Amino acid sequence: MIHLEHVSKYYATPSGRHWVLNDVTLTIPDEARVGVLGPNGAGKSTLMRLFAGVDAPNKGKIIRAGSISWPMGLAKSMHGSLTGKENARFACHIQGLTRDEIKTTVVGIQKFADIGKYFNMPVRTYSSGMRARLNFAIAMAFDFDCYIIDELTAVGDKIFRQKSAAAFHGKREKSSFIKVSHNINELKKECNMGLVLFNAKAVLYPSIEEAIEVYEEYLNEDKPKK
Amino acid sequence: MTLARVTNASNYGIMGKCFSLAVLKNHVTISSKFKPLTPAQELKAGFTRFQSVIWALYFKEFKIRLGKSKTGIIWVLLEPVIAMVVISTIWLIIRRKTIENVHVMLYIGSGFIIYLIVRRGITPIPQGIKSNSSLLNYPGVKPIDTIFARFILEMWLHMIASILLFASLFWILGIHPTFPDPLLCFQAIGIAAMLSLGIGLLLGIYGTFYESVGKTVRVFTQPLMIMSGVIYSMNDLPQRGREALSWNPIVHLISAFRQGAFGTKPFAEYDLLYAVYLSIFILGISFIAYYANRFRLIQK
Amino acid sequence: MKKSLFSMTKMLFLFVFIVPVAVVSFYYYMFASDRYESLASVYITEEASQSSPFDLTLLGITNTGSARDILVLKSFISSPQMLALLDKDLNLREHFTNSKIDFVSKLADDASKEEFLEYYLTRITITFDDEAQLLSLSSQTFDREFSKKILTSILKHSQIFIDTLNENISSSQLKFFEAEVKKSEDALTAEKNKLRAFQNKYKILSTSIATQTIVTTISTLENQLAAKKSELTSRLSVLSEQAPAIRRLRSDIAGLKQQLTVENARLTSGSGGSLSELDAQFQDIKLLIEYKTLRYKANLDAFEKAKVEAARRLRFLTVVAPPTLADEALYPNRPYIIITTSIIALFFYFILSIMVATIREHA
């Protein structure tokens, strides 16, 4: 459950403040599977970071309940100098796992990521696909109540995509997620709610179809309706 | 399309027990099946996470430090010894074997032990934030954790280096401190560590924002060793010199450490409390600066 | 949730800031006894102090001359001995254990000597000004008169201390030379006495004068003898052997010859009383006297020099500012203490509350 209360977020740029969110109030319920829609540069990633608690709003506050994952995405959360294994161990460490748990979890991650010898090489040598796989594998190793996914499933080959979809499906039984994707069909299939981010306003719709409708309406017009 | 349609979570079929999280101004209750944490629970959970994050970062730092270059770690361990030997040799060349009745090597070595603790606060502790920036994308990892982790690692390495220094002096020359007041030594080390943490955090914050801050500070602290009473006795300076240098807290800390280790007399302007106050002050300032800028640090 | 978080910070603020500051303020404004400060400053002068041509202070060679003396004085003032003297003079212990004084700043009734000394050292401050070579003293007690009395007493004992120091320096140095002078003087007197005894014994003032007399006598006698002999020879050619003039001449010659033998014997005879022997003895005595006189003179010179030197190294305690009488109780400096406590407590609060907030953010 994530509740945003009059949240405003902006970045200071040389030409004044760039607003990502302007006085947004919304609640993402416990079992929502939210698809996030918004044009490029609207601040979807920032919104994900706000949801995950990596970043904080300039104004307003965010109430969270349940465990929320870090924004899984283009694997910014991995240290280039560390190997894949060490990154996995690091993630286990910060989740507060014991030594034995770490050992088994890391083996599981290695298996899931399936990146071969690269697992023992520094992450900076990885391709973006490999990074995403590793990052996804690490996140899947832990049980979160809510996953924050930032255009992750778009990467990786078909086999991995299938594998991750299967793994994710298992998680979906008990977890919710908030997902950013440009693949409308995918969202339609997986989500039961939609969130549209446009012109620093975010609105949650009770069905993904309604959200897609509104989003496309926005895109077709020069000016936002509101 | 209005907000009211979605604000009430109970509309969306939450089953079973619900916990009220907050009541908004318009009497709408925010509720969830997840039990909200009480402040005590939050503190406990936070502390557990805090601890695990610091240890995770600590191991990561250690691995990188060890992995990058073996010479790097050897240098860290031998730095006090080498510095001591070089400076002591200069004293021995001008035929000064003891300072305040303490063997030159011990005297200089003890100075470096304190000085290097503070020096670590200028480099490499502040660089911790930048070099771990990617790991800050984990919600549990905060910028201050990287500083803490580095601080613990550096202090740990420095402790080994200090023991190495005293041990090598004992083995090779058979000299050792008498430690008439070991508690004072620990006090001096503790205050120096606090100062180091404060400086490290402060420089870490502003060094991450402004590239030039770190560089400028490093340039301006080059003569710090000479101005800290590491390589000579404060008692040998004229009053005017002592008064000027007594603004530097390291001078007091070194004097305290030597007093505890060898029973030497501290200089006239010696005031350990000044160093304590200044350390608390700097640490407080750095915490405030951190708290005000903690999210900007993540964005960087 | 918001409320409890707020209250947690508030509690922290209460216990880390408000309570300590309140306790400290309460104590200082309600209980703490006033302390009055008396000030004085002294310096030590010496006749002449050698200054080294090089400033070697950086190499650790320092504190020459009066700087050292003043540091000695400083450690004397902070010594148990000084405390004992003050306690005897002013009954210091009674003043500091007075029940009117608040319990924190009071000296415990059953305080040991060491505790008493420690307490005494917190009540006086001695600072040494390197450049002016000035020793600044201050004392803080719970009575304005008493503060002044303590300093006055300290200065009195310091004066005595410096005087003793001077005496020690001069006496230890001069004693040696004095003894030497005395010794050589005695030796000289003894030698002179010997001479006097010698003169009395042989009834001569000086052997050389006596010899001179004998030699003159001998030469006069020989001259006379030669004159008589030549007169005899010339008279024998006209007068007979039996002529009374010849007989008188011959008896004169015989007399002269005898006298000559006697005189010669006086000059060079082998046994004891001969003049040459006496002369040798006399010369020995004279040489010894001369030597001892020289030694005496040298010792006397050294003694005089040492005396001057000692005088040059005499120290004088000069009171620059006599002990003052406090007008008002400056200590404890309540606003200063409370502001300092507040700042420190505030920073403690910042550190702790931010630490707590940081930890909570990790949850």
Partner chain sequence: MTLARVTNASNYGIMGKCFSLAVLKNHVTISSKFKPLTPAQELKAGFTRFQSVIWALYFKEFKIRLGKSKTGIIWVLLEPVIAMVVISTIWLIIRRKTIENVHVMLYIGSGFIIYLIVRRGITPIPQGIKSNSSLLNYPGVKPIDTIFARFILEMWLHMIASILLFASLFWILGIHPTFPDPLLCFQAIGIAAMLSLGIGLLLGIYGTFYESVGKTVRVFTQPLMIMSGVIYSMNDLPQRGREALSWNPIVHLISAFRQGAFGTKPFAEYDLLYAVYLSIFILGISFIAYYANRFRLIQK
Given for the second form:
Amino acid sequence: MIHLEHVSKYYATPSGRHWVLNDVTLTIPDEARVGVLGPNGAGKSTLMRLFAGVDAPNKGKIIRAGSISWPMGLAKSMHGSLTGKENARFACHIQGLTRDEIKTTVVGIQKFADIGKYFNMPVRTYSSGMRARLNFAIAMAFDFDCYIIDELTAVGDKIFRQKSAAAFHGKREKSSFIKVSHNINELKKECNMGLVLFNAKAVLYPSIEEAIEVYEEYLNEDKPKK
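Form predicted on its own structure, per the form predicted together with its partner chain context:
Single chain only below; no partners, no other molecules.
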């Protein structure tokens, strides 16, 4: 469960505050599979960081119950000066694994990420795709009550995308997730609820179909008149 209570998030800009959320209250229940919809620049990635707890609101509070993953796909939670292997080991320590468990888990992460020699090189030398592959591989090594996913399926080649989809399918059978994707058909297939982020307001809908309908109406209203 994730509960937002009168949450506001903004960034200072030369032209004033840029609002991502303005006094938003909502609750994402346990076992929800939420698809997040919003136009480019609306702040979907910021919203995912808020859900995960790696960013904080300017006002209001966020209450979380259960274990929640970092935002998979963003890959900003990794330390650039550390190697992929060191980042994997660090994540294992955070999750409380024993020394033997860490050794086995890191081997599995290396195999899944499939980034070759870069696994033993600093993450700052990675391409964005390699960062995302490692981020996903690390997240899939652990069990969370809720996974936070930001455009994950767009990462990697066809074989890696298929491997990722298969791994995530196993996780979502027993966990909830909150997922950003521009692939509407994918959201329809995987999600049972929808969240629409538009003009600094976030509204949760009981069905993904209703959320898509509302979102498309917003987009049509926002188009310039001919």
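Quick caveat, the model's predicted, so the values are computed rather than measured. For clarity, a rigid core is taken as the largest C-alpha set superposing within 1.5 Å between two forms. Residue numbers count along the first chain shown, from 1.
- After superposition on the rigid core, displacement of the C-alpha of Cys146 between the two forms stays below 2 Å.
- In a rigid-core overlay of the protein, Val123 has its C-alpha displaced by at least 2 Å between the two forms.
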